[in-house]
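Here we start with a single chain on its own, the form predicted on its own, put down as structure tokens.
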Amino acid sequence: MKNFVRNAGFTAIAAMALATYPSVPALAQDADYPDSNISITIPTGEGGGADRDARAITKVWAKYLERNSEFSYYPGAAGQVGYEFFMKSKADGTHLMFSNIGPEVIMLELQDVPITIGEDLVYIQKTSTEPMAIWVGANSKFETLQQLIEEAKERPVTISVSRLPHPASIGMLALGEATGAEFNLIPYGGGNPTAMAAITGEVDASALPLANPITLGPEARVLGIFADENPVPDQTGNAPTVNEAAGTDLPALTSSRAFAVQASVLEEYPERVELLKKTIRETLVDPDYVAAVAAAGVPVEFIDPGDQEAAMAEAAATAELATKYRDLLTGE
């Protein structure tokens, strides 16, 4: 796993109540914080998942760290783009990433990129973290994932995915693996265009992360869910795991979104670092923001404030998934 130093294992780590963690200054000017604006950069496409997530949680983080947000969006090659152009930033904890551990994580391990997780970048504080789902448009004729299957058998079947390097491409790779069915990816390059594919029915239909097929509604019908068991049955037409439908025996896939910083922000600026952590936790339990998250359709549920080691860990962990998966991800 050359982009993961494993200085946080492999166990992952549930998410620890607000009060446990140690006092923080609680103002900027008592970190020493800059008086400027936070440059947070997104490595997807603006209007995508991402950015909608990381608009809801800043516009109630401002009212704790007292600084607004400003956005940047570089999308390209999976992710490498933005997190080619975040190295580059200023490392004075005025600068964060907003990023998506699992497909990422997986980009950095087949790419040859020249970041090492734990050396040169450290998420800091997850945010949220759902599992993947194979879902369709309401128009298609599948009605259920053994449906698709038992096609996928007779001729290829087309798969959106918002890119090759993720859990969900890992997902439905290892599924036709397992069940003999032929999937055919397709790489769309953001959510947005991803499941707009498979509304149109362009593609037979589509493997993202789940708060994607719920959060619209009416026009999607989720068919399976790569998770040991359904964390939002009311909210999916009660749709089973894959492993319900398919009789497989595959993991569990999901993926946080998460802050980050460059590695030596840690050592150079450890307050302002302590600074960030609490308020965005403070955030995360904060009424408005549960009612911000509610609001754009996605489930409460998925809200996770997980420390700074337990997104550690899930990068770990997603990087072996990488490494286990790296021939079916690569075609080799």
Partner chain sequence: MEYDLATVSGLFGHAFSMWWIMIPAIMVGLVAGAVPGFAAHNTIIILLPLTLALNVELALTFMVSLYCASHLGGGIPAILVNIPGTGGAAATTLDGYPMTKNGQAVKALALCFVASVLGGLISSIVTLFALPMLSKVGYYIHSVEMVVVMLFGLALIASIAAQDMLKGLIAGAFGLMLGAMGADHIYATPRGTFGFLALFDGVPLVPALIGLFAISEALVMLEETTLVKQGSQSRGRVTWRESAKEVFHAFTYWWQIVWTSILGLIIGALPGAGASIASFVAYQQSLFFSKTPEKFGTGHPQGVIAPESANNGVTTGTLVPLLAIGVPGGSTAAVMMIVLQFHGVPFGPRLFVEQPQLAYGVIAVMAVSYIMMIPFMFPMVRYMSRITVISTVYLAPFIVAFTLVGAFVPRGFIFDMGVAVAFGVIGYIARKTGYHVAAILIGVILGPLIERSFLLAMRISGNDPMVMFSSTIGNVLWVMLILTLALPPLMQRRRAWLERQTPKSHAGPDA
The other form holds:
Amino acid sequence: MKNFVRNAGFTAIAAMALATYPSVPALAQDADYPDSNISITIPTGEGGGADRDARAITKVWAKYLERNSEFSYYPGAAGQVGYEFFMKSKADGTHLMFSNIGPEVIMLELQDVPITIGEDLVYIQKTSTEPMAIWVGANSKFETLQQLIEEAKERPVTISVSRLPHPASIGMLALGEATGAEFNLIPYGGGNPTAMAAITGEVDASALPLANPITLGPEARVLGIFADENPVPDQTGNAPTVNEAAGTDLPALTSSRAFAVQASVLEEYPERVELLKKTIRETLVDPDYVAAVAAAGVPVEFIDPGDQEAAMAEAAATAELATKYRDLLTGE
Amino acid sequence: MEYDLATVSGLFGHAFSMWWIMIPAIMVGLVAGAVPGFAAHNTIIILLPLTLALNVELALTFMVSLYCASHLGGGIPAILVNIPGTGGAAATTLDGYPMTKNGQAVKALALCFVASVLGGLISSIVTLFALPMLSKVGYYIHSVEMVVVMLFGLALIASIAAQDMLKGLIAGAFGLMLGAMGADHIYATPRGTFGFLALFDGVPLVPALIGLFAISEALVMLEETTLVKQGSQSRGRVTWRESAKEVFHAFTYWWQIVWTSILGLIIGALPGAGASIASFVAYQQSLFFSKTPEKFGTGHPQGVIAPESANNGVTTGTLVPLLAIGVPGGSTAAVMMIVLQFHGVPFGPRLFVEQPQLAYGVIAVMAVSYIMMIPFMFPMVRYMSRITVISTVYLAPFIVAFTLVGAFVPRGFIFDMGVAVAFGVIGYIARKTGYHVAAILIGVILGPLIERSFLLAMRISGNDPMVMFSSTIGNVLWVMLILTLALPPLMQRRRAWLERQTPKSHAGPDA
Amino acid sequence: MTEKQAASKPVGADLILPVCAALYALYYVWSVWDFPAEAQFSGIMLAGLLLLLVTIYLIRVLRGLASGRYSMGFGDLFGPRESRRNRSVFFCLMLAALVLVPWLGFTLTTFSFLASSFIALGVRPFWRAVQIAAVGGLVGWFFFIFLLGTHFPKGPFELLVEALI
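Same protein, different condition: the form predicted on its own was shown, now please give the form predicted together with its partner chain.
Complete assembly follows, chain above in first position.
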């Protein structure tokens, strides 16, 4: 090992390196924030709806934040893995989570996850909101929601869903309860395989956020929307709301995508959070962003600049729903 | 789209004109495929800033060429150092590495390249003309049929465990048990994870593969000074003439390449089935149809051809659901979809209506990528085999250092490097005590996939086990599976009987 | 050593894997005990299959031991005696690299692991081992960190380079 240590050049480099090591974080000052790329945790897989939406927004956001974004994907245990790893990341406003409030709050509520919304993690800014929808593949024999419900009174009708802890799943269970129809929910673990099951006819129908069938174009036929009114009649063949079609009185079921930070960031770096919120809102009204959303095939009507209060209110409402349907969703 | 000579030559001509982006993509793909941990989809994600900056046609061309080349690259370390670069190349180790050990590394590499290139080329041309038919495959093969398809792959455990069936089955069942780790598919409750969050999504495949093959191989190889026993390697240096000879000789297996690549294409076209399933099934079927099944596992050329042409057949297949239906069938296609969406290009049937040039162009680019890989074959065959004469005291530390990196890359967890070492220990013990590491890996890879399809099928049927025999295609597959399992022992008995009858007869030539 | 002992096949090491597998199967079953049936089904089936196979194997081993065909030795598990020390040091270095990588970062860990392994495995002279390790570390850094920008833990070297560029 003598040669190793005596190598003067190496020693010098090592010394310099050690000298730099602790000083780098100290250099970071708030005027420079963000002084590095923003790390974005996506608690689902690459190539999914969250990935699509996150890329559309960060492309334009970079203009306002003057920083690019780097993505990490943590699918697993319905998003639990992503949430828990996010909580372990640096809490200084350089790490954000791009969440899908609906399914993820339900997951946090139903699974044994040591994270409390509000106390540990805060949704600071919504980016989009979309209602849940029931739809079938283009070759399906079902033309209307009424037909589907009638058949489901005769036999259990199979419905592909992304996962059981999901607003769309709750919607189907609630619809079944209200009409006496039996829906057998089949969780495919992700929007893409869920959609594929409906298109290829493995299941009778599918329940997913509305953007999914819309981006599928002519391959999908929307039968009903869990909302008070159809926000995008042109792009859904004028599909009725579930309540109109089934004569029920179900609450609107939506899910919002939103950015979240660890709760401690709000306390320790409030000005950073403000900067994040402000730049996100600027992005959401930027014509480039609107064009990017439209280009991805997602209706621009879904863009929703809801603030922290609105996002947290949605989370609370979703948590309440989850508690109500707990038994059906956990198989207990 | 009407196919006339002008249209087809136009498509190919246009694809060739993008050679300048295809060649770097092929080079990146070859390296990514060969380095365990880097597969096409994560390399494409890493390079997304680049692809998103290109126009959509160039971006797609870049991704598609990289993807095809990565499937070829995966076989290289599988053959030379017994380390599959990707899960799809795991079956290649079964005969590729024994060939290297026998001093036939050059031949094995030539077989791997020719099978990959020809297999990929054939399947992309078939796709170009049969896309509408292929896109229907997904409408007939649902969860029930998928279970049986994957059981074909699982049957390989029994085939490779022929030496000591009980030990082979224990290894396979252990792999399946490890594969059952992680959150269940229905309720997302974590099972058998020792409380480690990083295992909630199941055993991470790449670290498991790296541990079982690379780390354990590094530990075992240090028992000798070089990989290839002195004297068994014909010469240290390989001439151009020799490499060319081996490459041309590999074409004599053209028939096997044709059918295994089409098998790969069909499996690839199924949503959710990928290169590893295709290569296991192709290897298993080749063994079944071979006139010399006993040679498999000892360095048999057919054992290299089958998985390699199948996993390159998958490349075009995997694009079929995305192109024809608009839903990606696998992770690489999902990432490609993001790029299409980012550029505002519609996909699925609308792509064919609105931008047919792009839709058919992608498939033509695949074919052309494979054609462009041909010149790469000769130097690779010539120079790459030299790695086997490097002393193991250098090779082993390099393998460990860089494959541990590979274990880290897919998910970015230091924990996964630990998983790789743990599987390294399992792999080492398995190798030293006569359990097949490939049998463990097949279990780890196929276990969770089979469980998912099985649970989906059961849930759809309302938990009626008879659903497994409810479809015509499924039942045909079941019969074939049973034949596949039952015939070889019967044939063997018959052959032994025949040999006793006519002691002078001898085995026929290789197919 | 009697002739009979010399001819018997050592199977002690062969038992490691089945025993570990059986233990994991039992742990798995325990871990899913309170879960819904769909989450349990495949695991419990597999555990049953695995335990059955392992039991058959144990019976085979016990019969072999009884008849003297098998012995409980560890056989060739650790490989040739003369290189055992080197190889076990190499394995320990591997573990050390895992522990150190969060602090040293990718490049320095790779370099130190390579250099110390080469030396442990008998590469001489020392400078040669260090040189090759340095080239390996730098090429790795260039490819994985500089070109591909993967998120390895940063250590002194990476931070220094970042500060310089």
